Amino acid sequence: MVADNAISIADAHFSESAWFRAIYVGEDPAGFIMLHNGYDYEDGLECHGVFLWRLMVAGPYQGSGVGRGAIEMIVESLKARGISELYAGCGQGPSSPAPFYEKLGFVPTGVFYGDDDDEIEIVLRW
């Protein structure tokens, strides 16, 4: 289960490794994105690079390119810093966001997360 934005913001405030921003379309809030730099294992993330901790797009904006645009902006920022990959976790099953991430070029790493291995690690490399 994915935490709501309030929980995510609280998590970020207690982590020295989190970076988060609101996503806007014009003046309207349309989503939320949060990254983790992978160096603070107390957060429960075992990734050795930049990890897409949260990406949430409000219902009215889903399917409109807002999520894709946010990921593209993150990738450009990471490229400028000499970073060449972005990790994420992806739940599996009928409501999985896997097709979204696959269209962007993310591929499974073979690593699983969660008590029941219900989330697979994916990575985008450039």
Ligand SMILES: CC(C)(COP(=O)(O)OP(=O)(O)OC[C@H]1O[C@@H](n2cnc3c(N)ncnc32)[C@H](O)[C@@H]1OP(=O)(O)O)[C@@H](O)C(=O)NCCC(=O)NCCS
Second form
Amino acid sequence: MVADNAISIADAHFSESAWFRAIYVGEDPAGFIMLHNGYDYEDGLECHGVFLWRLMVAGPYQGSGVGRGAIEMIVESLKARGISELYAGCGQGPSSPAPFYEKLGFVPTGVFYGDDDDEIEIVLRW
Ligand SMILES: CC(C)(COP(=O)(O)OP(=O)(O)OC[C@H]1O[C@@H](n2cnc3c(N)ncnc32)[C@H](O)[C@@H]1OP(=O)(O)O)[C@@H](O)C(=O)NCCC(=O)NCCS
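Following the display of the form predicted on its own, present the structure of the form predicted together with the named molecule.
Once more the chain from above appears, this time first in line as the rest of the complex follows.
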């Protein structure tokens, strides 16, 4: 399940480890991205590295490379900080964004999240 953006922004304000930005296409707001830097375990995230906490591309912009572009920009910025991997969590099932992450090169780590272990941890390394 994908959290509402308002919930994500509220989460971010309660976490010193959150970094979040709007995604724009030209002048138009087209999505939202949020990272967790892995230092604050009170946020309920068990990942030790930089974690893609939320990613949402607005319906009209989906499927046009916006999500890929946002991840590529994040990777460039992490590279500049000497970081060489980005973790994410991904639900499974028919509406899962897993194919998107696979196309970008993310692979499963073997770790599962959630009460029913229904979310898999994935990682992109460079
Ligand atoms: C999942 C999401 C972030 C992908 O962003 P996007 O801008 O639509 O994806 P892109 O256009 O950059 O796609 C990159 C590649 O992944 C593929 N892809 C994207 N979503 C896909 C999906 N659901 N199933 C299969 N392939 C998908 C695209 O076809 C494209 O492939 P190509 O490079 O061969 O052309 C976006 O669709 C979204 O916000 N969905 C709703 C919220 C959500 O699921 N967020 C993720 C929470 S973990």
